[in-house]
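Below you'll find only one chain, the form predicted on its own, shown as structure tokens.
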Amino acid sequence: MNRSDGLNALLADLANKSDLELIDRTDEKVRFSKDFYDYSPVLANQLNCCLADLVVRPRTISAVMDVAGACRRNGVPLTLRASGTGNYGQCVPLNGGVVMLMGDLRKITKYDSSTGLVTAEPGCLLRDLEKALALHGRELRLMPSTWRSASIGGFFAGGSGGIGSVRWGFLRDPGHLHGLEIVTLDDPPKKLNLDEISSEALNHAYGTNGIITSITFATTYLTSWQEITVDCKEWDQAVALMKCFTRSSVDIRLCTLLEREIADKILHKGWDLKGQHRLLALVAPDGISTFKRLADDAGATFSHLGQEDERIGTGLRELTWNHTTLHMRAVDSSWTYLQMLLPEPEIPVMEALKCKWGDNLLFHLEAVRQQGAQRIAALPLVRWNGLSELQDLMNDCKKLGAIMFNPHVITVEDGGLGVVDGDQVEAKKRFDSKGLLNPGKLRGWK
């Protein structure tokens, strides 16, 4: 069966069904064809041409059977899409065929009060599990910068960390993921409930190999978070101050922190300092005073802002991570990025990059919990000079002993760690038998 006629048999299987909406035109294809991959002109070259044959929307669970079914009974290549906020090109369709909206499966179905573990819906945005989690006195413990907009589904489908990985980590470490409810591209499609074992090969895997429709996942107690900004005159100073808050007894959400030229262009509430480097803390209240004392000690200049306020404005949690790079390439769109996480010492690594690279290198570094160890990952910005000049930056930042997560790849594994994942191209074989779903992101299938 050609492209043309599979997608004519697809339309007719899935016509008349009150539970699901087809989205056929040409804006609308364009608009959920494309994701945030624009902070990569590599992906932008790679990705702009690539659109979407048709898009549907299910509103049940078995609607999304019922797109499951046609997509392989015709052959067609399927990808999920939930609030497309993701940077990497998760949810583009390389090879056309449909793309399903995910974001109509949106409820909480579960809250387990004796562990805290929530079952909920792919579709569910993270901003409204935050609000119902409040109720029970718990917040999530991992979050991207996209918070407002962003799903679960979305995050664990294509995410790695964010706001809170300095105290928990990655998404892929043991204790998050609890189980997921899929459902296959057999025929006919099954719906399956995977352990939290057998889950672990669909986490982070860009939905290439299952359709994720429900997840149980770990949460933390609901803490007052306190914002804190500390000024730094020199950037060993504000390197050796950010170690110094991750690694003391005190309880914290995030620790961030931007070189001064970052900092200047960024304006926040309370920010009346100009020319020096900015560390963006949460701090839990009991946390504050040993964190001016610590401050202080340095030398650095320390500000309390009060009591983060989720509900308006800009707070300091969207001042960072990946929303850093969104607001420098906002002041100038020449700015992309890259990710990696450092080696210890890290001051002689930014010294010797910085030395050739120069202002064509601004440093954007974030604590991470990794392994079980405070480390330190850097997003720095780079100034777009062509693709020759971003792999020799690349290739210099290896060489020191940096551990890159390339985000201007389009595959699950390149902007990993590079290796193949076994246990995820063992999921696709079983759950994808025929390489429909998001072909072209997992280079182990290839």
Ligand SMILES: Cc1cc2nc3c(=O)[nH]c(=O)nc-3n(C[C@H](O)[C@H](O)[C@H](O)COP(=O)(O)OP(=O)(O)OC[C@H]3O[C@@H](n4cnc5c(N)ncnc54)[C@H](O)[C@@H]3O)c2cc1C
Contents of the next structure:
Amino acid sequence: MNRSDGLNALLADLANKSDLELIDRTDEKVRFSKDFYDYSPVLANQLNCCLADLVVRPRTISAVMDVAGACRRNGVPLTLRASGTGNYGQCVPLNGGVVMLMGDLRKITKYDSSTGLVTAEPGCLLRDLEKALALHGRELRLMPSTWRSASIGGFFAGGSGGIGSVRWGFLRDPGHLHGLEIVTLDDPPKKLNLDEISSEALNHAYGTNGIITSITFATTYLTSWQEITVDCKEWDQAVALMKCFTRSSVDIRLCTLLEREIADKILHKGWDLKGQHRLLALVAPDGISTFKRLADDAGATFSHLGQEDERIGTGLRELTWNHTTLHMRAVDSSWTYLQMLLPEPEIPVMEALKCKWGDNLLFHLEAVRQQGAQRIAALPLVRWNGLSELQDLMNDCKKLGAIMFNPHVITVEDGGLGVVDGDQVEAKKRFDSKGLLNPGKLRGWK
Ligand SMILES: Cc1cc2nc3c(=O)[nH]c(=O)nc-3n(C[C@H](O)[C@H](O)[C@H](O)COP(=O)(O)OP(=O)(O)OC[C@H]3O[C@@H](n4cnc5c(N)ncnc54)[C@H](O)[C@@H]3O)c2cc1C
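Switch from the form predicted on its own, shown above, to the form predicted together with this ligand and output its structure.
Now the full complex is given, and it begins with the chain already shown.
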């Protein structure tokens, strides 16, 4: 059966289902075949021509099962899409087929007050989760800087960390994900409940090995986060202060450092000091005086901007992680970026890179917890001068000991540590034996 026969049969299978919308308009298919991959000129070149043959929007889990069954019976690829804010083309249908929009499944179904664990449908927005959790005196441990528009399902399946990573590490660290309900691509599809251990194979697997229909995850206690900026004349001084902050006994949710050329271009309330490197932090109320003392001791300029106001979209958290890249690209779209964990000590590595790459490389650092230790991740802005120059730069970073998380590649493995995760592949064998889910994104399957 060729592709169009398969699709016709699938359309016939799915016709007249009241809890499923079929979207066949070309402009909608184009829109739902893209995410934010154009931050990478490499991916833009590769993915611009990818197009879904059909988009579907299920309103119930039973409709999800209908779609899974129809794709399986007719051999049609199925790519899941939540809010479509991924940066690496995670929800771009490489082989066409069906794109399934998961955003209408957005209920919070359970809150356990004795553990703080929450269970929600995958399309639930992180913004809505934050609001609901606050009523219980809780908040999310981790969220991407796209927290207003991104979903919990898309975050666990396609994201890695972000705001909160300075304290809580990354999504794949044990303790965040407690269980999943999934729909398989068996014939007929099954609905399964996975415990904490078996769920891990679907954590950050780009929706290649199961359709998540419910997620149970850990939260933390609610804090009135205070916005703080600290301006430093010297880069070494700023990096040393960043490390001093993250090693103090102050509770922090975010600690970002922007090189002055970046800070000067991203205008913000209360930022009237020009020409200095800027640290941005979210700090618990009892840590403000300590941060001020540490900043004063280092000869830096401390400002307390006040409590975060999440109703406005220009808070400090929306200037960090990949929002830094977003704002810089808004000023000049010839910027792209890299992601890496810097080796210690960080300063000589950054100096060596700066020495060779000059202003084609601007440093943006994020404090993170990596396997229990405080470390510094870099998401530098990189001037796009073609693929071979980008590769040279990545080679230089690797030679200097940085661990790269390449944002210019499409597979789960290549964007991570480069190695195949046998558990992810095994889960695909069990839950998607025909390899129809998001084909091309799990290198280990090939
Ligand atoms: C400006 C900007 C800043 C960002 N900052 C961060 C950041 O700080 N940290 C970070 O980790 N990411 C970041 N991202 C990437 C992205 O926003 C996040 O990872 C986000 O959580 C993705 O959620 P989403 O709902 O948009 O998912 P989508 O992009 O729609 O999907 C992501 C992946 O999940 C899969 N998927 C979706 N639903 C399901 C499901 N129900 N079952 C199985 N698989 C599913 C999709 O197939 C896809 O592979 C950023 C992106 C941008 C553009």
